[in-house]
Amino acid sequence: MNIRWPNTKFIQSVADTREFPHIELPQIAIAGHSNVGKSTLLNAIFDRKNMVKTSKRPGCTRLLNLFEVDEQILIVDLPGYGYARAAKKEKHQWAKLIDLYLRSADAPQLVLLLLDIRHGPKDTDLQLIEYLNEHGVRWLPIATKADKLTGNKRTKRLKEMCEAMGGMLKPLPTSSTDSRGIETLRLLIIEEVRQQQQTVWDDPLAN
């Protein structure tokens, strides 16, 4: 599968599920706290400088936000989790929509779960973990912002990270300023959706 990354377009932000656009391509959801680096991280996957909105302020993805890879990745930006200042009513919405979308028809294949190395997994991370393994949706690890640890700290933090989540899964190191782990990120991308498109290859009813 060849996918030429830079070719990414914006379909539509969805506030309601049942807004969400019947698209048959792959999805993959990225999820993380709130500041975690889940837009410029994904700036960086797209190669491009401005494809996600970026803010230094916490909590700026509120909505699924769709974006079509090379028309064969769906790729979905959930609402940044864990922001204190936003009402608890805001809160709740954002939990509904990423609950229902996650438990929907148009569910993802896998979910990327941003961890900012130099924190590790907080309670929400964990508890968004819980869901997911409750509900039998394949989540990976992503520790973001790599650049800000160096040599053996990196090394303990991620130890620390996979032993946080169950010690059953290492965290990618990634970085949006040295590209660091970037590459890798888009393989395991494309692997997971070649192996998504075998399985259906192979089992018409898999889906």
Ligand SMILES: Nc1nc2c(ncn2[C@@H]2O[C@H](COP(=O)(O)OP(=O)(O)O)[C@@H](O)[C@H]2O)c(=O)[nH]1
Given for the second form:
Amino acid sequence: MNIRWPNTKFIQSVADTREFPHIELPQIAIAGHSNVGKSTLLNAIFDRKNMVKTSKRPGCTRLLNLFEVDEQILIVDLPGYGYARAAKKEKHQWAKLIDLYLRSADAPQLVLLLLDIRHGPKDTDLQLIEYLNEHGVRWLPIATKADKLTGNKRTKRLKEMCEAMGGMLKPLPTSSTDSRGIETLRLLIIEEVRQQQQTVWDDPLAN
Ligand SMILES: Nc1nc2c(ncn2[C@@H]2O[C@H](COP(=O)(O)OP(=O)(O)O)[C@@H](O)[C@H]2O)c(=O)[nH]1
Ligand SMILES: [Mg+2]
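Let's see the other form, the form predicted in complex with the ligand, since the form predicted on its own is already up.
Full assembly next; the chain just shown is listed first.
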């Protein structure tokens, strides 16, 4: 299957959860450390070069960026965290925005947690996982930059990452450079949306 989403569009940036627009679509949020490859991966999923702005300066976005995919899915790009040089106040603002968002009526059904395959989960990732588990937010780990490791090293690393996160979820390896895992990720998103819609309607995606 070849999934394409030609009508993907940027909706708006939200600095405060009170500004969150009323959009009744299944919602998936994307989280991860700054520089993990979040913007690049989103562009790869959307099959666009510059739908999501990539920046050389890590940690400069402090907003929720909303994208609507083919009028079917709302993708929320969360600000990257864990930027060592960020001021304490900035880190606090990040945590506050994420906390308000994840506990709001607009909370996502699923969080895709991006982790650099070379570094695995860092303390800040583990803190987020703990938070998501505590608040009953479903999440799935996605390993980025899989092209940076090969063969056994990659397999071993994925296993270690899985163990470091409690041993339940094995990260999906992806690469925006060689497109590995991108189509699987699109399928995963579609499957998530299908499940959501089935609870509301009678399988509208069946044809
Ligand atoms: N080798 C490799 N580099 C990547 C990949 N994805 C992103 N990068 C690089 O990682 C850096 C950070 O990417 P970016 O998407 O801006 O990260 P963000 O801060 O998480 O949004 C950039 O220099 C990208 O070119 C990938 O799949 N493979
Ligand atoms: Mg980015």
